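What follows is one chain in structure tokens, specifically the form predicted alone.
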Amino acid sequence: MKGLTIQNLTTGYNGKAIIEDLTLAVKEKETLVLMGISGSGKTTLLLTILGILTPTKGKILLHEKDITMLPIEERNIGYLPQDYGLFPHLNVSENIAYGLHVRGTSEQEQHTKLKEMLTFVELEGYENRKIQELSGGQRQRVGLARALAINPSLLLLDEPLSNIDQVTKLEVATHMKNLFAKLDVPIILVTHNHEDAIFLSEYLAIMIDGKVEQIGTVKEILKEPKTPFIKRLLMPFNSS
């Protein structure tokens, strides 16, 4: 299958098991909204298939090549975390050109791709500001830009709207899904806010004690949850 393929997976930290036997499948083009509260083994799966963590069972494949076993650098995985992983020391352009020049991508490619990335994210004329001169959102769209830059075959995106306030939330997350829309790479985005998974979400998957408990639709789990529990997380204030 084109897109990601996750067969019976078995991962966690120093000999303990945080996800056991979990197979999940992302589609080429779709989006997957991973939501569980802490602790329910989002994060551990994303280092997963990252490559920084090394399952003890079990496959994952990106568009049919088995890549369980490969180091990160040649995963070809684009990956936002949490803090959006910038450097201050570099301006804007520099981080978003990093991965291209880890690559040894050379300086006229470079050139071309951080221009097509400055368009794409909407910062043209912020090429030499400082990381420390721009908001939250802005920040978060120079992590994605760096992500995107190296053409990726995959993109993971853990708590992306954690940082921004509440005033700027809306607007940063509309762009950031009409960003995915245009985007031709299966999607796993992290989050424990059940306001963001519902807004993000094409697909959303409610992970539990490092189980895919619920899948599907916002619409199919908001009118069928499967426990009371899920019904309580996507809709914390509804007591009925």
Given for the second form:
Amino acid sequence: MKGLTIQNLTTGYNGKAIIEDLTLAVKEKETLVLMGISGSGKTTLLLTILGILTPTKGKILLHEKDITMLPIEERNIGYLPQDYGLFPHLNVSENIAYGLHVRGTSEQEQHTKLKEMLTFVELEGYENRKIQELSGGQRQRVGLARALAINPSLLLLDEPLSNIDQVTKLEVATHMKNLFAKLDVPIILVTHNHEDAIFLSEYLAIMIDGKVEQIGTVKEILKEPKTPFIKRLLMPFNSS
Amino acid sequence: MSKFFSSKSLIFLLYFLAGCTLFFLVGTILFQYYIALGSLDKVLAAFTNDRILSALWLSITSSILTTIFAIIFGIPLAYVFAMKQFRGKVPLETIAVDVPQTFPPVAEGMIFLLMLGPASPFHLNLTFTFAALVIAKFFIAGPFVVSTVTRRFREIQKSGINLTARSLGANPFQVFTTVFIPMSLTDIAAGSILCWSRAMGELGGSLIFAGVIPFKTEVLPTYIALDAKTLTTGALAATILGTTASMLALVTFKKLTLKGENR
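Hand over the structure of the form predicted in complex with the partner chain; the form predicted alone is what we had up.
Now the complete complex, all chains and molecules, led by this one.
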């Protein structure tokens, strides 16, 4: 299957399993939002897919290739951490082109890709800006552009809206959703916020205690939440 | 206690004690300038004394060389301490970084004399050489680079930005050169200044291992140590040169550190 397939994955920290025997699939062009409360294992799963944590059991297949034991730098996964992980010593252009630069891409190709990415995230004219001069939303877009510049096989986003202030959140989230619609890669997005999850997801997976408790479209899950806990998670103010 | 003293008098006591400490510390440093002003002609003449100038030159050059070596060898060690987890890391780091900074100076000289002296088990006699000066200074001052840079590397590692760089395709060495080093430049500079300043003042190892050979291995601290007994203006001039250089370096270090904290 084209996309990401996780088979019977067991993973955690320092030998302690947080996720046990998890199976999950995300097709090409699909956006899956992983939602759960703190400690549910969603970030652990993200870090295992990325290659920061090594699973004790199971397989991770990306476009049918087994990447379970591949070093992080060889997985070709675009990753946007919660704080965007931008390099403070580099400007906007240098941040976006970083992945291309370390991969030895030619200057010409870097330049072309950089222009393409700046247009894609609507940051033309910001090439030479310092990261410290950008707003939260602009930083997030630089992080996204940087993750996408490497033509990733998968995009992972960890709480991408948690550092955006409430006033601009809707605008940033709408922009992000529009960008996702234009992408061909499978996307996994992690959040603990029910509003973000409902707004951004196409497909939703609810994680509880290291297991995917329910998976489906937002409509399906909202219509028939499997447990009262899931109902409370998605509709905290209307759960009676 | 507050029954007998009002809070105003207690806070006054606090300020008074702070003032006493400050007066003692700063006053001691400034006292040399006060004495020098009393016999300015003689002190100024001593500044042009060939032996003192040679000791100053040897102090500066050996300390610069020490700092260069501390950067070359210390930064990789800082990377290992910050990035690698292994059994016995804490005691090893304490012995390698903290102990040399507080090592009894004469003991350091003794060890080097046994290790790299006339009876060296490695058949390498470096006593009374410029190399001995640099080695003795490196042992005491090099760890300042290691500790300052390790602290910064740990911050970077904790932020996870190194892993983001790897996800973009950078191998661990590329992450070291494109993330760790450029993000630590202020700290490397601060650690280097601290190292240089400490190397300028190193005495024990220089005295015992490198010896006090004028125009060859005599540095400002050893010149002062031998000349101080007779309280000459030469010793005073050398003291002023050494402490002023150190003060300037440390003020620069503080400025860099504050700049680093605002990053």
